[in-house]
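Quick heads-up: it's one chain on its own, the form predicted alone, in C-alpha cells.
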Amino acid sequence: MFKYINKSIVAMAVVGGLMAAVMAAPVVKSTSPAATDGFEPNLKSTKKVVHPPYAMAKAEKDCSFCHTEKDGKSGALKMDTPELCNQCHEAKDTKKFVHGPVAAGACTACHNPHESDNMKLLRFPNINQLCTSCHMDKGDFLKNTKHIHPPVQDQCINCHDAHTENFKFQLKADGNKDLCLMCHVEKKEHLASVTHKHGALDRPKKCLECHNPHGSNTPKMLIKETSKDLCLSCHNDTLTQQGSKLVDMDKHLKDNPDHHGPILWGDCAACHNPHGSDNLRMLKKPFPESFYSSFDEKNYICFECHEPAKIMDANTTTATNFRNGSKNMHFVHVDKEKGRTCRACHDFHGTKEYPHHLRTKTTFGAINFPIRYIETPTGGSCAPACHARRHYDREKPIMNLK
C-alpha cells in the first residue's frame, strides 16, 4: 500500500512538472512536408513532449501505472480506455454530442500515450492535419477550395470541440447562426438594429441558407456561383415579407430579359444588403417608395452608378438622351418638389417591350395604366394617363401643344 501511495505521489508531481513544461513550451514552425501540408503547423514543440506517467515509468523502470501482465502477455493495459485515461483526466464525453473517437474510447487515435513532438501529445503537428487524417473529404476540400473560412484555415477547434459539446458536430454554439455571431459581432449588432431584415435569417438553416461555413469557390463562402443565383434559389416564388408581397423574381427576370446592369453582372448585392438594412427592400441606400417624391439626390441609390447630372442638369447635350433639344426631360419630370420618382417609369430589374428599362405599365394609386412609349431614332413619345401623347427629339426640338 505504501509503495502504491508513493508512486501516486510521484506521478502527481511528475504530472504537475511536465504539464507546466508543456504549457510553457514555445510554438515553432516546422518545415517538414508533414507539417506544412497546406496547414499552419502551430503545435510543434521545441522539445519532446512526454506523458507524465510514461516519464515516471522510464525513471523507475516500472510501467505498472498503466500496464500489467494479462493472459500471459506483458504490456497489456490495466483497464480499457477511456477508463484508464480518466484515472487522471476528467471524462471527455459528458455533453450531448460526443466526437466519434471519444465515444469509442479511442483516446490514442489522436494522442500518443507516451511521447510526441507536438503539444498535447498529438499525433500531428497541427489540429487540421489531425482532423483531416480521418475527415479526408474535408482535407481535400481545404486543399482544393478557393475561399476558405479563416477560422477553418486556422484550426478546426475554433468552432468545434475535439471531444464533446451540447451542439451538433460538437460545435461551440448553434452552428446555424449563434456560432457565426460569436465572431461576426458587427453582423450581430447590425441585425439587432435594422428595420428590414432578410427573411432567410428566419429560415431553418439561417446563415447556412446562403453560406458554407467551411468555404467555397465563391467570395463570402456563398453556396452558389453568384449572388443572383443564390437569391433566385429562394426568390423563385411569390414571397411575403413584413406583410407585403414580393414578386417571383425568377419568373420576372425570365419574362423580362432586358436586365438592369447589376442583374447582368449576377450581383443582386450591388443594390441590396443581403442581411438587412433600414431601407425598403433591404437596399444599401435610400430609394423613394412612392410615385411622387420631393427630389433629393441623397435619396436615390441610383446615383451609386448613374451620374446625378442625368437628373439635375436642366439643359444638357450629353448627360441624357431623354431630352427635347437640350432641354433635359428627366429634370422636368423628377427634379422638383413633387417629382416623379425613377420607379414611376422604370423597372430596376428588367423589362421586355420597351428600351431603357421602361415599364410597360405603371401604378399610380389604385390605377395601373400603360405608358404607351414609342421610340424614334432621335427621340420618342409616350401617352400615359398623366398627359396626352407628348414627343421629344434630341436634334429637332418639338413643341407639344397639349
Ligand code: HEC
The other form holds:
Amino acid sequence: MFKYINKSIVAMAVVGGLMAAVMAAPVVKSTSPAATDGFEPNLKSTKKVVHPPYAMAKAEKDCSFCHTEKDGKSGALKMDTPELCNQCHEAKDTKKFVHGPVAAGACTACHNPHESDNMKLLRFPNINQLCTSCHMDKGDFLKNTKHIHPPVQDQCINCHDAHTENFKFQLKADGNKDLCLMCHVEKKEHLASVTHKHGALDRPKKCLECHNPHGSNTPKMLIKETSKDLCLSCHNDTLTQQGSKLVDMDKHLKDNPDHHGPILWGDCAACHNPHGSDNLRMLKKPFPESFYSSFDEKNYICFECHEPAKIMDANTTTATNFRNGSKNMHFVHVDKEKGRTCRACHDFHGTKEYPHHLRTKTTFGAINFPIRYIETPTGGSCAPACHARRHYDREKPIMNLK
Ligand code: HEC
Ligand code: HEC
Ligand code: HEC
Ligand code: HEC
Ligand code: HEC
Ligand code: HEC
Ligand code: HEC
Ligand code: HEC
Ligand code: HEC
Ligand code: HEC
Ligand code: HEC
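Alternative state: the form predicted together with the ligand, after the form predicted alone:
Zooming out: every chain and molecule, the one shown earlier first.
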C-alpha cells in the first residue's frame, strides 16, 4: 500500500520516521508559503482524519513538500497529481481497467489532500454519496427503484474498486457470474450440483441475462416486469436442446390463450427453477417423465397447489369434478401401478379448445391423437385413441360398455 521512494528509507518501519525522511529532502524554507495570500496552515483544525504529510507540514509550518511558489503565488502544486501522491503511495492505475478520474489523475476529486471528517480523506461521508455525486443517474436510480440489491444500497465498492481492477467496470471479479458467486455461495453449489442445467446460463451475459446487478422494479431484480416476460424473451423461438426442439412457449401461449393460473400471474418460476434443478425440465419439484408412471404423490409438483385427494381418494363427492357418481375418475386413471400422468389429459401451460386445461391432442409414443372431449352440465365424455367414447356424470353415474 505504501511505496518507499528511496531504498535507504525502506529500513524505517515507523511511518513518522518515513515521513520525516521523505519530507526532509525537498524542503526549501524560502519557498514556504507566505502568510499574506491566505496560504496559511489552520492550526486549529478539528477534522477527524488528517493526512500525515499535512499534519507534519503544519507542525513544521512548512508546506513545501507539496506546494511551491509559481507566478508570485505560493499555493501552486509542486507537481501534478497523481505524481505528487505517487511519491508516497502505490500508483492507483496499475490494473487493466482504470476508473475515469483516476486515469485523469484527479485524485483530489475524491480525496481531500489535507484533512477530512471522512474515512480515507474522502470528500463525502459515505461511499454512495461520493459515487453518485458524479454518477447522478445512479443516484436517481437508487431513489426511484423499488428493489435495490442490498450490497448496492450498502456501498458501491462492495463490487467496484474506486481506482483500478482487472475486470471491466473495475469490478472485483467477472461481473457476469463470478462476482455474483463470490457472495451467493449457495448458488455456486447449486449450479455445480444440479443435473438439469439451464442453457440461459451459457449465454454470454450469464446471470445478467436475467438480473440487473444494481436492482430493478421487479422483485429479485429481474430485468423484465415478470418472470414470464423474461422467460419468453428467449423461449420465443425454437430453442434446440441436443438436436431436439423445445416447444416455442411464446407461440404456444399465443395459440392457447386459456393460460394455467401461475402463468396468468406471470410466474413461470412457480414451477421452474431458472437456475436449474435435479428434476425433469428444471422443475422445482419432480414430475414424472413419461406417459405412464406408477403413482407416487411425491412425484407430482402439481400437489404444491392442488389437493392430492383430487387424485388419491377412490371415492369422493367433493374432491374433484372428474367423477362418475362418487367414483373418482382421476383415481381410476392416475393412481395405479401403471397410471397415466397428468400430461395424458392436461396441458400445464395453456389450452384452447376445451375447459379445465384439457389438451386438444395427446402424445402417445410416436402418435399424436385428439381426445375429443365433450363437456356436459354434470360431467363429460371423451374418445381418445385409448378407448371408445366414455362418459362420466356426477349426478347420474353412467355405465360405460367395454
Ligand atoms: C500531501 C500534499 C499536500 C500538503 C502537504 C499540503 N497540500 Fe495544500 N493542496 C494539495 C493539493 C493536491 C491541492 C489541490 C487540491 C485540489 O485540487 O482540490 C492543495 C490545495 C491547497 C490550497 C488551495 C485550496 C484548497 O484547499 O483546495 C491551499 C490553500 C492549500 N493547499 C494550503 C496548504 C497549506 C497551508 C499546507 C501546509 C500546512 C498544505 N496545503 C499542505 C496538497 C498538499
Ligand atoms: C509525503 C508522502 C505522502 C504524499 C506525497 C501523499 N501521501 Fe497520502 N498518506 C501518506 C501517509 C504516510 C499516509 C498514512 C498511511 C497509512 O495510514 O497507511 C497517507 C494516507 C493517505 C490516505 C488514506 C487515509 C486513511 O485514512 O487511511 C489517502 C486517501 C491518501 N493518503 C491520499 C493521498 C493523495 C490523494 C495524495 C496526493 C494528493 C497523497 N496522499 C500524497 C503520505 C503521503
Ligand atoms: C472516484 C473517487 C476516487 C478517486 C478519483 C481516487 N480515489 Fe483513492 N480512494 C477512494 C475510495 C472510495 C477509497 C476507500 C476505499 C478503498 O480503500 O478502496 C480510496 C482509498 C485510497 C487510499 C487508501 C487505501 C489504499 O488503496 O491505499 C489511498 C492511498 C488512495 N485512495 C489514494 C488515491 C490516489 C493517489 C488517487 C489518484 C491517483 C486516488 N486515490 C483517486 C476513491 C477515490
Ligand atoms: C469525480 C467524479 C466521479 C466520481 C466521484 C466517481 N466516478 Fe465513476 N466515473 C467517472 C468518470 C468521469 C468515468 C468515465 C466515464 C466514461 O468513460 O464514460 C467514470 C466511470 C465509472 C465506471 C465505468 C463506467 C463505464 O461505462 O465504463 C464505473 C463502474 C464507475 N465509474 C463507478 C464508480 C464508483 C463505484 C464510484 C464511487 C466509488 C465512482 N464511480 C465515483 C467519474 C466519477
Ligand atoms: C453487487 C455488485 C455491484 C454493486 C454493489 C454495484 N455495482 Fe455497479 N455494476 C455491477 C456489475 C456486475 C456491472 C456490469 C453491468 C453490465 O455488465 O451490464 C456494473 C456496472 C456499473 C456501471 C457501468 C454500467 C452502468 O450501469 O452504467 C456503473 C457506472 C456502476 N456500475 C456504478 C455503480 C454505483 C454508482 C454503485 C453504487 C451505488 C454500484 N455500481 C454498485 C455490480 C455492482
Ligand atoms: C458483495 C456481496 C454480493 C454480491 C457480489 C452479489 N450479491 Fe446478490 N445479494 C447479496 C445480499 C447480501 C443479498 C440479500 C440477502 C440474500 O437475499 O441473500 C443479495 C440478494 C440478491 C438477490 C435477491 C434480491 C431479492 O429481491 O430478494 C438476487 C436476485 C441477487 N442478489 C443476485 C445477484 C447477482 C445476479 C449478482 C452478480 C451480478 C450478485 N447478486 C452479486 C450480496 C451480493
Ligand atoms: C433465466 C433467467 C435467470 C438467470 C440466468 C439467473 N437467474 Fe437468478 N433468478 C431468476 C428468477 C426468475 C428468480 C426468482 C425465482 C423465484 O421466484 O423462485 C431468480 C432469483 C435469484 C435469487 C434470489 C434467491 C432465489 O433463488 O430465489 C438469487 C440470489 C439469484 N437469482 C442469483 C442468480 C445468480 C447468481 C445467477 C447467475 C449464476 C442467476 N441468478 C441467473 C432468473 C434467473
Ligand atoms: C437468456 C435466454 C433464456 C432465458 C431468459 C430463459 N431461458 Fe430457458 N432455456 C434457454 C436455452 C438456451 C435453453 C436450452 C438449453 C439446452 O440447450 O439445453 C433453455 C431451456 C429451458 C428449459 C428446458 C430445460 C431442460 O432441462 O430440458 C426450460 C424448462 C426452460 N428453459 C425454462 C425457462 C424458464 C421457466 C425461464 C424463465 C424463468 C427461462 N427458461 C428463461 C434460454 C433461456
Ligand atoms: C404449473 C407448473 C408450470 C408452470 C407455471 C410453467 N411450466 Fe413449463 N413445464 C411444466 C411441466 C410439468 C413441464 C414438463 C412437461 C412435459 O414434459 O410434458 C414443463 C415444460 C416446459 C418446457 C419444455 C417444453 C418441451 O419442449 O417439452 C419449457 C420450455 C417450459 N416448460 C417453459 C415454461 C415457461 C416459459 C413458463 C412460463 C410462461 C412455464 N414453463 C410455466 C410446468 C410448468
Ligand atoms: C384421463 C384424463 C385425466 C388425467 C390423467 C388427469 N386429469 Fe385432471 N381432469 C380431467 C378431466 C376430464 C377434468 C374435468 C372434470 C370436470 O370438471 O368435468 C379434470 C379436472 C382437473 C382439475 C380441476 C378440478 C377438478 O378436479 O375437477 C384439476 C386441478 C386436475 N384435473 C388436476 C389433475 C392432476 C394434478 C393430474 C395428474 C396428477 C390430472 N388432473 C390427471 C382429466 C384428467
Ligand atoms: C403454483 C401453483 C400451481 C401449481 C404448481 C399447479 N397448478 Fe394447476 N392451477 C393453479 C391455479 C391457481 C389454477 C386456477 C386457475 C386456472 O384455471 O388456471 C389451476 C388450475 C388447474 C386446472 C384447471 C382447473 C379447472 O377447473 O379449470 C388444471 C387441470 C390444473 N391446474 C392442473 C395442474 C397440473 C396437472 C399441475 C402439475 C403439473 C398443476 N396444475 C400445478 C395453480 C397451480
